[in-house]
Amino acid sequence: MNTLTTVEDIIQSPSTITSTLSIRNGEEVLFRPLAKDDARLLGEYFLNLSFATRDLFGPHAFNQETADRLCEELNPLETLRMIGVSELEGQPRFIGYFLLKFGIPVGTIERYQGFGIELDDAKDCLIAPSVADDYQNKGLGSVLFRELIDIARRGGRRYVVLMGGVRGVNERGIHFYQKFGFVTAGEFENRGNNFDMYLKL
């Protein structure tokens, strides 16, 4: 594996962040940086989407609009958008899209502020996993989030924060991020209750 040292670097060697992983069930499953072609499968993966997996996902819309507008306007020096590609049937198929958003919003430090962790826009990032419906529970999450955690540290971020935060009443996914050494800073209202956690590389 090759070290890059910084994001510049990611971005121009795509071939590095490209890999096939095997899950569970032993299916290969390539993941690789959004193209802008690829607004239609990305629709189809946003559309098939069931409400419950739609409503603890926070970044933006899930419909063919937003997959147009998203690989139209690609910026992977702002936010790197990886997807989990299956052919298992013989056709392309989405079935996990992540982001990693290098620097972090104002509010974001402001509110980590308050819990007394000091985030750096220059050195931080922030994290957002989706996985289609009926692949949760087959490890395919976890392959690929292993692999977008690498990619931040192989470009030299320093803490991986949540995208968002994590919802209270999703306890599968506090579990799912505990998992990978995730902490929590603290919680906030919106919505409800939710925790923001982190990753400290």
Ligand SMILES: CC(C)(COP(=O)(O)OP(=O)(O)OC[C@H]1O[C@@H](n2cnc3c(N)ncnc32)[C@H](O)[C@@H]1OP(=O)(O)O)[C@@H](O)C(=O)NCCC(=O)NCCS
Given for the second form:
Amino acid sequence: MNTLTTVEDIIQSPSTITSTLSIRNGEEVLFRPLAKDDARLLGEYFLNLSFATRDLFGPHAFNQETADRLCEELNPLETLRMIGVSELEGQPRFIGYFLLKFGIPVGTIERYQGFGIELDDAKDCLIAPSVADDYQNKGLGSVLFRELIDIARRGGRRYVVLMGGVRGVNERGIHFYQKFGFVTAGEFENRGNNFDMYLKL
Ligand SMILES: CC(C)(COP(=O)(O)OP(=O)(O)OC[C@H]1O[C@@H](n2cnc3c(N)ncnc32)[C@H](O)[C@@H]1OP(=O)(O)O)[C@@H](O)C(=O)NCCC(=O)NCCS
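Go ahead and give the structure of the form predicted in complex with this ligand, now that the form predicted on its own is out.
Expanding to the full complex; the earlier chain stays at the top.
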């Protein structure tokens, strides 16, 4: 259906990665790239995350300063930051924040080499999902994650790799990734046992 084939093409056409999606309760959620003027709403999203969610999802700090910096330094060709937006009585609220990072850090490449898997910085990408606490377990994550994986596929990526793996205690996360076809590459220690999981597109 879509003929775009590179990440550059996709990023340069934000409308092709913006969609309105329905979730299980019938609510409509806008899924779009983060924009420069989103700092206040992103900060609100970060500050409202519970300790439990922050503890499982850790790409950076969750404070207003970080939200300000991320919006100021937007670089979607390096990391595409997508947000799920709900609108209640005309007031937008961020209810999901998903990352797709193009390129793979050396540490991850080396860890995967240890499992016998050669990741390629130019062909593979990292993914990290998060959903606001009061929207978790309602199907929102699945709807947005499917969309993000599709963006990676359209961008011609080969493997989608979990950013920082998934903690062994995160049974929901592991189930969630397996549901999308992710498989375990191996295990590593970091504050307990973690699994490196990836999806071949
Ligand atoms: C992981 C996360 C992104 C998933 O989004 P979500 O909107 O909650 O997910 P969904 O409701 O679409 O799906 C959750 C799935 O987990 C299942 N699930 C819920 N609790 C579970 C548990 N304790 N053990 C196993 N599976 C569980 C649900 O049944 C559902 O599976 P199904 O679709 O097969 O029925 C979200 O819960 C989140 O942000 N969690 C905290 C941060 C986090 O863990 N991020 C990932 C770090 S690697």
